[in-house]
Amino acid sequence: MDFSREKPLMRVNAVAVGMLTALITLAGCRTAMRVGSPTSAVARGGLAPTPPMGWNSWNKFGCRIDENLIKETADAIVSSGMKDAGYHYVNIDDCWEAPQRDADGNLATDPQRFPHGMKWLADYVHSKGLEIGIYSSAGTGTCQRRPASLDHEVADARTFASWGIDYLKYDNCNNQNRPALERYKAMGDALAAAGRPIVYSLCEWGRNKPWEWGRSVGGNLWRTTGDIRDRWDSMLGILDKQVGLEKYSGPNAWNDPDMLEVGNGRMTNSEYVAHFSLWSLLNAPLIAGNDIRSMNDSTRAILTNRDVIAVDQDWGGMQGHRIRDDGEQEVWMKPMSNGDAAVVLLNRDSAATATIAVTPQELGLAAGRHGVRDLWTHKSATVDGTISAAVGPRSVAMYRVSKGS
């Protein structure tokens, strides 16, 4: 997308007051709805004014889940500082379901894995000041062939609401080749009528361009690709597919390049820094996928970097985008709501350090002196003209550049 030197900042300034007013209104709406008032599709759209932050069980644990893991993870999110950094959703992925629906045709929890039931577990998570998410599929079975929600949308949405669920990840397995928009709209309508605000995450894998219709079916976020793996090449492959999607993303309706792999052990620390930096610049939902209970200090430092998280959570909601592709080196930038610019200098090369430079004009800023803050060293300086860094192999540098001297 071709951003001129002036237009990004003009757009931010033109919408700033109106968007701030809207977000304050939405925050009040969310508080009101939490006490049990009926929700509507329009009101549900205000549930994610900034990209959701939390944790999901799948990337690390797959089907190896039970209520003790979820309880211990909720405890760890609080004790590790993750909650204070903004992570609030504890999301249970596939394999929580009993093998069959109950005698009344409703979804039930696996009695061995979750002996106290989902309502009990939701109450525990809520007692920690956190919110709980659950998983189903827009098909006849989940990806692990547990009962799913196709043609059971109304009953299942009511069940989730009765349990106190706050977030639904809705997958695409066993979909019987029925139209995606039809299937995802059915659940969006059911959630809107269920009497509880539930964030709606469309995990459609980007097969039918959900960025074009996800908002219209009540979605708050939608996957743009297939699943991420804990590999550098997988992360970069997903990154490349985000080019050109920035115009579809904004408050309450986010492009989702899939969950974070930070801390799962198959990438280096510098690769995880790059992963987290780029996902934050993309306004991606920051859904950690590691074992929070045992993460080391390096992983914690990445996931709780307040300077980087602030880029992701910037209330203006303008998604970052690639402004220069020099082959193995790239420059990505995000206009911030206060007129600053966030920038990631990416070196994709696996062997060589590269010097990467960008001018203020390329970032949509005026020529001259600018304050520059390194978001990983947390050091600030004043730079007159070009911003540059020697970036190691498979690494990034990330800065926030002030709008003026």
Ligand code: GLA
Contents of the next structure:
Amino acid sequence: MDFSREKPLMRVNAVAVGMLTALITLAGCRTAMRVGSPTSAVARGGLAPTPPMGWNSWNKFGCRIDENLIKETADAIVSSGMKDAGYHYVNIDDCWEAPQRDADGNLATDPQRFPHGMKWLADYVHSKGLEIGIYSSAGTGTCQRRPASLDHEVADARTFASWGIDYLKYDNCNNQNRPALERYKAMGDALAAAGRPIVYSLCEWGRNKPWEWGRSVGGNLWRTTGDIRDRWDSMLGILDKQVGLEKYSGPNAWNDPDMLEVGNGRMTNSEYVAHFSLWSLLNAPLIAGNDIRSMNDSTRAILTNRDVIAVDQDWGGMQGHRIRDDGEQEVWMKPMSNGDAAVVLLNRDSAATATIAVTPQELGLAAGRHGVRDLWTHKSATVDGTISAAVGPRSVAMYRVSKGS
Ligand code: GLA
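Got the form predicted alone; could you also share the form predicted in complex with alpha-D-galactopyranose (GLA)?
Every component of the complex follows; first up is the chain already shown.
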């Protein structure tokens, strides 16, 4: 059976020079996959040259999912401008599965929630120029106790390929204490043999340092921590655990600090701006987790901020990392591929505004004058020497500092 199909090559808007480079790589990889065998791990390794962007059902909807939600979300990703901003995966998390495997032992779709079946839904998502993701666990059951893929890897990967799935999030529940590397490799190998390029997202919660072996099992991204919650402290707790992981991330193999909570209602707008800024600086997968169908203008403005997305999608050789920890105030920096530096000034304090300053030299740039673009106001200026900002409580300022003046 031939599962290959034309996929949209221009799926990420070129919002920066770095992104253009990524697109050229992406187009090259996909062309190679179509003309050659799409089954090798090497070919699949070309599936995420930049951090994946899309949406996932879990953070907002949990198990309250069905085919209408997925269809309407795909429509809304297009009509809201999210697709034009680069979001192209529509990912279904846990609870899509029927309570039992079918008579042939294959995973089956919940017939009540998804009466038309997964292939039909995948066709719909593809008709919108988007791609579809699904979820399973490297265990005997998913976290919500639906059938999962441990010891069924080959059959399940073939099922996903036959439905037209483009992305698999592979969880860690009910793993029978079997070694993680073995379990995740089994699915990596099965995906490689399934006849369709499928992005492989390891959701191992960072328990066994997946950043050290995720790439070797064909992983394109791996969760570094437990689950995010829609709270400032949860977001910062995850941020703190990213320190030191920067050296493991790179094209086709990204650290994943978990999906976005932007727009889910339990953080303030400026906390969501901080969350989105920091995740972008970390080259995190930008997987929105809100209700795209009804999001308000502030949420849409955050999720579609192209200046910030351009930082996420650019690979300058190192994901963003903390360069200064002054307690409640921190400075995070990411080198950009054209020699610029992206910088986030973070004020963790819950009550007081703080002035946070950074010199060009701390950012790896020459002393003196530099062009500085505020990535949230979109205003540019020339700054001589120290860059500084009064940053409100639980807020950030984010800049792109040019290599030269
Ligand atoms: C785990 C994962 C979450 C989500 C749920 C679904 O907790 O880490 O991201 O997929 O399972 O049950």
